[in-house]
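Just the one chain here, laid out as structure tokens, in the form predicted on its own.
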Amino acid sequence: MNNDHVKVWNACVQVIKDNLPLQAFKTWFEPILPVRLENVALTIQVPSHFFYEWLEENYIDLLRKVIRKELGPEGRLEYSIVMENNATKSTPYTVKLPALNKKSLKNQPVNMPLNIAENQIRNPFIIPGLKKVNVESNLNPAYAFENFVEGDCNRLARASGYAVANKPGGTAFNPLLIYGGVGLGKTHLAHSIGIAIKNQFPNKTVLYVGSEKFAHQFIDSIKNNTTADFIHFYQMIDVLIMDDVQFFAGKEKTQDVFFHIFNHLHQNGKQIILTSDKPPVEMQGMEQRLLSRFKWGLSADLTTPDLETRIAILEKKMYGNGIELPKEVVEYLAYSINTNVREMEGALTSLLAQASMNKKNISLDLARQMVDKFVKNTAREVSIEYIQKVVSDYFELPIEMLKSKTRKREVVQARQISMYFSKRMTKSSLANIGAHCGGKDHATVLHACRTVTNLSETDKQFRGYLEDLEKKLTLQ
């Protein structure tokens, strides 16, 4: 019958699947196609000469058993090896099972066409010369979804990433491009998606790679004349996570090879996840055909986290490390470092290290010293939010009241003082300061600053308030 070769191979595959890890089966047996069955000779098609050699080197005993089980003791296996140049023709290799052992194979002549590459397909992540060709995902388990704090700044990106993790290659988010500034969590989220896919679909091949690493591998493949192997390796991936694609800018040949890999994966329903520091429309030095493909799916941005999200991130990190800090210290870090999550987490780590090495208690003063010393210039300019927090605490008022429209005298005074220090200690515009204080306009901020200046010159008690607050706000 016409489908006998399919039935025989499917029966073999069932036995093979039960005897191999899912990842090995996925990599080395799913790409095989049954071609024909003539008498007791089954012909299977494999993607390359390297694939053929790998099967003989590692799985020949298993193949011998399943073929004999289905076709009897005289059963034979023939390989139809696809040309390395992607030609439609293929070149068959006939191998009789009784001769399938390493010694006899080396002594057995095999007719090979001249245009089939002699080199093996090399995994670019494995040092040349090593036989093992496992595809490691390169995912960091610490970057799971459970450790990713959600906020308004990342809600769209996280939700779309979660959708991709549940149905890789099966959503409209392909490719999924996550973009944002330094230290906002792009890499963390990309790893989270990959980890979730590996957990739910263990048979899928997931690979995380940085764009610079990819470019260096491509250059090595050109030097070693293994470009076909390099491309074939990446075309076997089910979920490709490419970090910092903006580094492809200006690298025309690297962009070209990634373009072809991208097309192959996308056309075969594989999931592609990209990260970048900017959206496609702002990427310079990139080919238009590549940029157009980046726009096929969804571009989700990560913005600077708000105060509540920053505090939640610090608390999450503390909980994960089994440590506890005074609330005022956590709030100080969150208020002071307001643009970069990575730097904020680094400040927390430095603070813990300083306290441990110097055997000091973690206090607000120590936090101030550490931030000034270890976080470069990030915290030298205090934020409007931090000023509002210090002023609110000083006058024992809820910070929400400071931002409200109430005209109570004590609230108005505290609000004006926060505007005064915001103008003095930050580079924010008057309009931005007003926006942080309940939507006031720039004229209101100017009036507040003049009022505070006048009161400081005529009211001794008020001047004392300002002196106390300035000490609290000044980093030592």
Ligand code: ADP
Second form
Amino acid sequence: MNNDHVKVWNACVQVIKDNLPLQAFKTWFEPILPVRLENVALTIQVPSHFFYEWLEENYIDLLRKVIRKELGPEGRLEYSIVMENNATKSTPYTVKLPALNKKSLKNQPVNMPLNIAENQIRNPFIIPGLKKVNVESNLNPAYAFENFVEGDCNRLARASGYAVANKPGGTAFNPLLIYGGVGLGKTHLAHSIGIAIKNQFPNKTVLYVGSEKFAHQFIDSIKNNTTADFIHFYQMIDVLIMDDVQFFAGKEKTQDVFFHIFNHLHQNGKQIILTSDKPPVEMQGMEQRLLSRFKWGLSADLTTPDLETRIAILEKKMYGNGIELPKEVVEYLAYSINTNVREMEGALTSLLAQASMNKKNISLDLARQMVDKFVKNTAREVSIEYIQKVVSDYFELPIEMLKSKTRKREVVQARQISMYFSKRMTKSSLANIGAHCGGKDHATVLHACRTVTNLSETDKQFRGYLEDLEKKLTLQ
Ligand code: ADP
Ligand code: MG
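Could you switch over to the form predicted together with the named molecule, since the one displayed so far is the form predicted on its own?
Now the complete complex, all chains and molecules, led by this one.
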């Protein structure tokens, strides 16, 4: 046998080395072994299928140039991928793909060698002694399902999370993608699922990781020449929870590596849970093939909790921390902070801190001052619900009456006043205000606003009501 293949490859390597950063060269080219040369086809051995795809996607131009330089315009490259059988000897598995030809490569199923029997790719970079049980899950026990309050805002997401937790990898919800705005409970719910799986299936390797952390680990692995270890580590996880995948936007290399890990896990029946601040259709800067994977399973959204759910969440947090607060304070917090749960919790914490520092009782007044300070810079808007609450308390009517269609005189007036303040103090449309106030249309709201204005000009007592209410609503 001659060793032309070695000579040819060494010549290629010289050129490649001059054209790449040292780390990249070490990571992706040093592990390659030349295997044989047949006519103008050079076969090289690579450690894994991933490795091969990575080369084809990132170094295709360079490889094409050097191969043609050495072997002429017809020069071809073939890959041999190391596979590990249960037998001790490893047999290289040759992928005879039309390499150096991206178009036809794209048509190849990505999973080709992975699906061969139960074979596992032997990875020469495997960390010796790295056992599954050593993986720290990074789960926060405070974020268990028991502490996640159910409401209309999260019903689907929570229910699918439960289903996944009972049968990881065994439902159609793979991946499960939870999306929604900031502070609405994505991270909490993702942890809940992980915790429930760990409780039921202690032997499963569950891993929670933020996308940003994942991206940094990946970059570090390139720097340290340990990318294969990095990939291998993620490929052995049973339940991978990737938080805030929107962070991958515009990061092509990270998306690539995650794409391959995703495929590997999915093909092996492992569960993937993703969270994102927007649904897949709205994600910008994300490769199409990755987006299409995101849509494979179920996407469930989290929306802003309604008032009752917000109160329930606050009560749960207080109970969990052994805190008691007057009901009016809790309601006040829930009424006035309707952006997201995190902000509401922040207000609760500040309130507790204020009270204990100044040795004051937590009164409605203190809550008002605090919310004023706390929420000012976040452009607070009084909600229709809050207005209804203040108005109904003032007239000592049940709030439900204001929301109902009843035409009782005293209710009609209170309802008109609610509409009037809603128009003045919120950015809601007339139609929306009407919908909240007994399902009225925009013309009725407009009429109510005119009636209130007219009455305030002619009726002193009525004007007094408005002034009182205005004070309460603006928290002076
Ligand atoms: P996100 O990841 O969507 O930005 P988080 O999961 O970090 O939001 O939630 C913010 C805070 O709100 C957390 O402390 C979380 O416990 C709390 N939270 C959100 N939704 C709920 C809920 N339904 N029940 C209880 N707590 C909740
Ligand atoms: Mg989060």
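Superpose the two forms; the largest set of C-alphas matching within 1.5 Å is the rigid core. Numbering follows the first chain given and starts at 1. This one's a predicted model, so the numbers in the text were calculated from it and none came from an experiment.
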Superposing on the rigid core, I want to see if Pro141 changes position between the two forms - specifically a Cα shift of 2 Å or more.
no
With both forms fitted on the core, check whether the Cα of Lys389 differs by 2 Å or more between the two forms.
no
